[in-house]
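Just the one chain here, the form predicted alone, laid out as structure tokens.
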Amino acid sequence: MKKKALVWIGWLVGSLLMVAYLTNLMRNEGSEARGPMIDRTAFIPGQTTDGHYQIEIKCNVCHTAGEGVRQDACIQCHGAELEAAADSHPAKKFKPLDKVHLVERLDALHCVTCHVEHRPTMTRPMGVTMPLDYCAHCHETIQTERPSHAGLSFQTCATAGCHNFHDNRGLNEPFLTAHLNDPDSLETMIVPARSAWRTNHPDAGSPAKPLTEVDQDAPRSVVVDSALTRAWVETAHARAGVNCTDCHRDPSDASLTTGKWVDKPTHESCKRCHEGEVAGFLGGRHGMRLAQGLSPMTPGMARLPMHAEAAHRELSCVSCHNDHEFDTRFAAMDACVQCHDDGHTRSYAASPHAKLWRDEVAGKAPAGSGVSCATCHMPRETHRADGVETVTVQHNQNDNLRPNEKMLHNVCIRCHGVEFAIEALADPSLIGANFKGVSAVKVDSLDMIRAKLAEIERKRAGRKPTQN
């Protein structure tokens, strides 16, 4: 009897110790910067979405012990994007007294109402877990309120050319009306020229002195590779006066006075001059692990098809920009295809876009007329601050793919008409072929607007002239 009691006591103590260990494991996630992360994937209740799986072992990014998912955690990563979209469904739309019942039914003020993680069996594109008829809860009378919607299925609400809950900038009536008669392809591409100088460079405002090999300022204790020096001299960095220590200084030294040399600079060094670009990199799938203190992303971790030989390459700024060369042409296309091996990427070489890019690189076409991977997935953006306008490259490579209709404003309509672009984006087969061919999808949005305008014109023509 005594032996049996000891067994039970041992089991109880062991169970309590295990519970304590697991609790401590989940609460104190730590950081890879302070040591190796403990694998917590066994505790994940279900598959994480493609947008978050890279950081799923850092549970506390989204969760607070005892409080579930934090709303501010969503806003911390996606707030700027939502603000820029100027969502036509802001929180205030769900607050009027006559819609209290809708707030209770839909709880539309919280991100997790629609975006619930770890539920792969009910997760649809964009990480949405709501049923396809979700919109009908508020818009169940839309077919009688708007004759143009008669006969349309509720499943068409979120398709290309119609509605997106968070971002309707490219799919609203005024915008579509203004672009009804756009040609399929514009005569001239509308691509802003990149700014030649970053205003947040430590030496901004001082005259830029082009540097030569003899100007390199690496400490005497550092063995300098002459091949790297020659490559650096040919870069925009050297032409703008950016020397070795500008990149190889300890990034934690805010005053840049200690002179501590860093052999392999990280994105923290790049951020001193390219803050916006680094912010985009950390916000996208290439850099989101680094943003959470995890090890760099590698192609081997990706869910998209990647080249096997690239599996262990760690992604950083120099993964694409080749340290000491910073070849933007290499970064714009070659760097992408050396890792990505999906159908869309493989089809690029035979696409009309690729021909334009090859012609530009060969000098057969003007600068800026080619279409590389970066042209569409890392577009140039114009910013204005304190009266100064700058053009930078958005390094969040998946920013305009959530949903892909976001590409209309900052990519597609720089070269194509709106109707042509919408229908191309709505055709999965054409996307897979990297837009070689013609869209087999017909989107009705612009035809609805044409019919509406024609009806208005008929009514106007039928009015009797006013008698004086």
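If you're wondering where the values come from, they're calculated on a predicted model, not measured in any experiment. Basically, rigid core = biggest C-alpha set you can superpose within 1.5 Å across the two forms. Positions refer to the first chain, counted from 1. Compared with the form predicted together with ligand HEC:
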Given for the second form:
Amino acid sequence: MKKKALVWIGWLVGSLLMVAYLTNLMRNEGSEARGPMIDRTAFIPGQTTDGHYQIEIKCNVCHTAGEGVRQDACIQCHGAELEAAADSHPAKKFKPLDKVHLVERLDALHCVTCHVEHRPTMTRPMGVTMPLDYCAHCHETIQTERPSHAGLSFQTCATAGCHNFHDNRGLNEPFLTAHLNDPDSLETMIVPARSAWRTNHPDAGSPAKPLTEVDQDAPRSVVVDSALTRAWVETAHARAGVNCTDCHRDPSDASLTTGKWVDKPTHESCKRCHEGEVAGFLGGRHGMRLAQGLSPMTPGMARLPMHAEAAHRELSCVSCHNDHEFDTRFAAMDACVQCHDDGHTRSYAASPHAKLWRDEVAGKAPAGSGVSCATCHMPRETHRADGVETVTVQHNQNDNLRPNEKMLHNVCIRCHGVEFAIEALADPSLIGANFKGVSAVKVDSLDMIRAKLAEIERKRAGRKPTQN
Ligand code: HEC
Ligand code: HEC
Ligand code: HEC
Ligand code: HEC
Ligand code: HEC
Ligand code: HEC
Ligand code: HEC
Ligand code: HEC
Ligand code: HEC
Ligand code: HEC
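Starting from the form predicted alone shown above, please give the structure in the form predicted together with ligand HEC.
Shown next: the complete complex, the earlier chain at its head.
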């Protein structure tokens, strides 16, 4: 009897210790800077999605130890981006949960209703873990409410050119209506020029006199290759008065007075003058590990196909901007193909867009008429603040990537008609061929809008006689 009880107590104590150990592992979220990170990935129930696998080791950004997923986690990282996208289904729409047509309550207040993690078998593109026809939960009556929707299957609500759940900037009716009759190729096919220097730091060195080789201010102790200094003299930096120590002094020294030389400046140094670019970089798949204090992303860790020779290159600002040269044309295409090696990337060189880009680089075509990788993936965006308009480069290459209709409003629409572009984006094999050729897909959402406009027109015409 006694012996049996002892065994039971032993088992109980053992189990409790095990639980305590595991809980502690989950909670002990070290950063690499604070010493080696404990690898808790063994406790993950299944592969983490493409969107988050880079940072999966940081369990705590999503989980509260022992209590599942933190309520605020998703919003903390994605809230601003969804808001900027004028999210079509924001939480506030769901507050009174019994809106008339909410037939079967679907808890849309919580992201995990539609996006669970570590469940590869049920995960669809964009981390969606809902069955395709989920719109029916709340819009069951749409087929009877709208004659135009009669007979449409709920499997098709989110097909190309129709609707997205969150971001409908490229698909909302006013936008589509405004561009409905644009020709396939617009009259002027040009993207806007980047703005000249705008400062966002008091110490950022507003336009100063251009610096020459004799002005360089590296301390004597630093061995400097003269080729490096010559490269710097040729850049926008030297022309704008940005000297060696502007980048090379210790960025953690807020007063910037100690002048401690850092040999390899990181994005922390650039941030002082290029806040927006740094934020964009950290928000996408190139910089998301650095944003979490993890080691930089490398092609070797990637899930997408990459060049084997590039496996150990670390993602930073100078992956695209060669240090000291900062040649933005090199950054826009040549840099990308040093790492990326998928079919879409390899097909680019033979596309009409690539020809336009080569012509621009060779000076045979006007600035802004070429289409590089960056034209689509790192678009120039126009901002308006205090009556001043600026054009800067979006450094989050995931910002307009998926769903790909997002690319309409800040890229294609500058050169193409909306119908042409939607149909091109709806054809996966055309994307694979990097847009060499014509789309095999016909999108009929625009015909629905045309029919609706014609109907309005007809009603108005019909009413006219009685009004007069
Ligand atoms: C990007 C956010 C994110 C990260 C990082 C993350 N998880 Fe998860 N995890 C989730 C989500 C979302 C679920 C699904 C929760 C649900 O179904 O309610 C989940 C579910 C789980 C579950 C299943 C139990 C449950 O609560 O449903 C376990 C176990 C788990 N995660 C462990 C881990 C561990 C261990 C790590 C770190 C090595 C980790 N997760 C990192 C988001 C994350
Ligand atoms: C620490 C920041 C962070 C947290 C927390 C986080 N995410 Fe993410 N998430 C990212 C980043 C960075 C990406 C990759 C870049 C991108 O696709 O925007 C991403 C990607 C995604 C994607 C895939 C997008 C695509 O195009 O494939 C979805 C969906 C998503 N997150 C939803 C969620 C949900 C839901 C939660 C909460 C359970 C969550 N995220 C928590 C940072 C985060
Ligand atoms: C009712 C289901 C549903 C809920 C709830 C939901 N999503 Fe989504 N989410 C989707 C679908 C479907 C997509 C695929 C693209 C689309 O249709 O917009 C998606 C795509 C995304 C993407 C990638 C594409 C993009 O537009 O940025 C992110 C990031 C994302 N969701 C984050 C979130 C976050 C954060 C929450 C919680 C605030 C959330 N989602 C709640 C259904 C949902
Ligand atoms: C959890 C419930 C729910 C789900 C799931 C849902 N919706 Fe909605 N949807 C709403 C609510 C609530 C509104 C606001 C309606 C109102 O104000 O009358 C709305 C509004 C809309 C609108 C009006 C236009 C707009 O952007 O404001 C469209 C279009 C729409 N939803 C399409 C869809 C599609 C397509 C899906 C599936 C991809 C979907 N919805 C999934 C609840 C939902
Ligand atoms: C002290 C401020 C300052 C710092 C620090 C700084 N820059 Fe700059 N940067 C500038 C100025 C000023 C320009 C010129 C803008 C113009 O042409 O109007 C510029 C321009 C650029 C350009 C555009 C070049 C071109 O030819 O158009 C790139 C790329 C760039 N910086 C990258 C970086 C990177 C990467 C870092 C960090 C390693 C960095 N900068 C650090 C001030 C700074
Ligand atoms: C716009 C920012 C910027 C300016 C201005 C700048 N550098 Fe650098 N420099 C960098 C970055 C970023 C690196 C690190 C590159 C890397 O990580 O490989 C670097 C690296 C170096 C290195 C180490 C080289 C190596 O390959 O190991 C030296 C030496 C150097 N810079 C000297 C200078 C001198 C001298 C000047 C002025 C004539 C200067 N830098 C101006 C950003 C800058
Ligand atoms: C994936 C490649 C890539 C990476 C990584 C990258 N850039 Fe860029 N950057 C570009 C390209 C391409 C352009 C020029 C695009 C154009 O001309 O339209 C550019 C332009 C710029 C410009 C000038 C234009 C502007 O208004 O934004 C600055 C400043 C800049 N980058 C800073 C940075 C900093 C700081 C980092 C690191 C946080 C960084 N870049 C990382 C590709 C990159
Ligand atoms: C130093 C290597 C390197 C360079 C240079 C580079 N990338 Fe990447 N890129 C990566 C890695 C690694 C990833 C993450 C892939 C993954 O998670 O599977 C990535 C991700 C991406 C993604 C997101 C893919 C997705 O499915 O979410 C796009 C788009 C992209 N890069 C475009 C570009 C463009 C455009 C350039 C040039 C302006 C460029 N990259 C330069 C290594 C690089
Ligand atoms: C005309 C616009 C355009 C050009 C030019 C372009 N892309 Fe893309 N790229 C896209 C679109 C659209 C997608 C598909 C997004 C989706 O639907 O998932 C894409 C997808 C990608 C992806 C993600 C692939 C995946 O499987 O997730 C990478 C990486 C990428 N492009 C890199 C590049 C590189 C590198 C170049 C230049 C050699 C380039 N792209 C040129 C529009 C473009
Ligand atoms: C800077 C202007 C510009 C931008 C931005 C642009 N294109 Fe193009 N595109 C062109 C030009 C010019 C042509 C060649 C037209 C011709 O030959 O008549 C072209 C050709 C095409 C073709 C036909 C290729 C062929 O083999 O005939 C497709 C498809 C296409 N673009 C799709 C897109 C999509 C989708 C986007 C947005 C992701 C986009 N383009 C962005 C300028 C642009």
